[in-house]
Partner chain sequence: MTGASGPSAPAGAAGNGPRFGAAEVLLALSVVVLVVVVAIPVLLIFWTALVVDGSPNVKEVLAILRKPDTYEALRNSVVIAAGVTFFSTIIGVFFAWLVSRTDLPFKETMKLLFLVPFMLPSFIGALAWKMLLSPRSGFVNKALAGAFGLDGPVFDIYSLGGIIAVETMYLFPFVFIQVSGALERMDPTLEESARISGAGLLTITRRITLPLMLPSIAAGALLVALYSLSHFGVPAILGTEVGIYNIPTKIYEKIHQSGGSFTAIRTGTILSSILVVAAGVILWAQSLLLKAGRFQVISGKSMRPMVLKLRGLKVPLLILSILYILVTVVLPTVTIVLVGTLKTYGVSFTLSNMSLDNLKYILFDWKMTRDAIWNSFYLSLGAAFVTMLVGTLISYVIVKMKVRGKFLLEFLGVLPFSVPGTVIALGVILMWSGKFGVNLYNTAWIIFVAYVARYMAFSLKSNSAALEQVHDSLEEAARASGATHWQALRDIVIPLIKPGMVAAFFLIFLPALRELTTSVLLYGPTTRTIGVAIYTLNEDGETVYAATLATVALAIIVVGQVVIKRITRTTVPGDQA
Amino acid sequence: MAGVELREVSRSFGRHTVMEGLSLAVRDGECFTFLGPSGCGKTVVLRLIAGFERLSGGAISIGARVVSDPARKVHAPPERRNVGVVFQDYAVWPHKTVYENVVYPLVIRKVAKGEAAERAAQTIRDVGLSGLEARLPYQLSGGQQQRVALARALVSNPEVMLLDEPLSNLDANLREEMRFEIKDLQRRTGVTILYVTHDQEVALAISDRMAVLDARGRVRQVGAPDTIYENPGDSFVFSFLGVANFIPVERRDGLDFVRGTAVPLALPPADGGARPAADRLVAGCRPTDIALSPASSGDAERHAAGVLKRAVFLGASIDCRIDAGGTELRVLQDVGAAERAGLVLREGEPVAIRLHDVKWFDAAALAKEGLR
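Taking the form predicted together with the partner chain, show me the structure of that chain by itself.
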């Protein structure tokens, strides 16, 4: 097994630069996720690592071996990089049976017939496709094809597996199931996994560490999922990891108000000195980190007030949209908790708002991201 290191990697297509100076080190045996918006260059990174694309600059090494380094005219072809690739569209060969698909990497590597058959069968079992060996791809469901692709990438014990949004075409249940299976496989085999997705949920669930890329292919933050979720480095990361409320805040007379209004904000008591000193601040807040109560409940002076414009029942929770002095907030109310506390609100009702957890951002930086 091996780690992957990208040093100052750049790639442009003609005049269009997809990424510039990207540096990252993926550790041996970890499941590392690239998370970023569509078109940010995730696929390009994987293709650069796999060797399907050539670098414009920088270098890539897998393990101790430099596989791409245009400056030194190094470019190992894909077949000599010992990586397994699972493509966004599976790329299962339609003219080969499940077994033929899976055994192919072994045949190409001239593994002895008996051993190849043994290993292919084992891998097919591992991904749960036993019994379907003789089927042709068109006789398989999307999820099954997905597993064939996985098995084919795994069968030759690659040092690194590259997965490009392999779950995006699956339904919610299957996606979850496959997510666990990939994680499980990685734990069992110890293979290094590079996983590309724009789906933060998958990224959070599957990664040991992850990198968040912005639309221009720059790395915004690298770290463990919980660290990134809890301590987003900037507003982009914060918003990309889930629905985010941004409330412009104004400090008057030592009190915080929603900017330009007389609506005071109730902030959690311990916002822990993280608050920057700037005047024009924005408070970032997840929908689950806001508590609502009827405005009549007495503490209206202490808490910001707004109007419940719309409430959508989602089963376990209620998705509420609140108008707080012209700023729209999204709040997720837990149905059980709300019922127990008798806090079921009706549309049009004035509500009091309390923020549990706040991340502070500089308004100017936020404007630059185009988030507000």
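Instead of the form predicted together with the partner chain shown above, give the structure for the form predicted on its own, please.
No partners, no molecules, just the chain.
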């Protein structure tokens, strides 16, 4: 297996620059995810690594080999890069059986018939398709077709696997099942995986490390999923990794309020006992970081921080929309916990808000990102 290194990678199409100066290193044997919004250049990165696209500048190495470097007139064709590619739409041949689809790359490489049959059979077993070798794609489920695509990419023993949104066409249950299958496959085979997605849940679930890209193709943060989620580098990363509430805050007479209003907020202590020094602070929090309770009927003005505008039952949770002085907040309440505590609230009811955890951002930075 091998790692992948991108050094000052750039790609332009005419006057349109997709990315510029992208540098990062993917370690041998890790599952590395490129996460970003649609149109940010994620798929272009994979196509450059695979050799389907040519660099405008910079260089790409797979292991010890430089496979792309326009300054040195180096561009190894895809078939010489020893990478496997799995596309969003599976791209399995409809007229070939499972076995014929999987063995085909070995036939093209003129691997001996006996060895090709053995490797294809083993790879089919590895992806859990034993007994389905003679079936055609139309006789398979979406998840099984995706396994065929994975097996076909793995059968040639690639150094690197490139996966381009491979789960986006599956239903929710199959997506969850397949993301664990992919992670397990990576652990068993040791293959380096580069995965492209805009789905935050998939990225958080399967990645050893990931890179968060913005709409202009710039890397905003690289790290382990838990590190990035708990310690986002900026407001863009925080907002992209899940539903984010941003509350403009001002402090008056030792109390916190929604800026420009008389709506009080109960905020947790800042890390280290001190808040950032910026004049215009915004508290960022997740829907699960907010606790709701009925406003005290005897002292409603002091304790009521908002009004429950909408409550949607989602099964295990209730999705609440709160109007807090003109700022809308999303809150997720656990149904069981709320019922046990007698905190099932009604729409139109004044509520008290307590925040368990916040990340502090500067209002000017959020405005620059178009988040506020």
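Numbering follows the first chain given and starts at 1. Under this definition, the rigid core comprises the largest set of C-alpha atoms superposing within 1.5 Å between the forms. None of these values were measured; they are calculated from a predicted model.
In the core-superposed comparison between the two forms, Gly233 has its Cα shifted by less than 2 Å.
With the core held fixed, Gln186 shows a CA shift below 2 Å between the two forms. After superposing the rigid core, the Cα of Gln221 is displaced by less than 2 Å between the two forms. Shown is the Cα shift of Lys96 between the two forms after rigid core superposition, which amounts to 2.5 Å.
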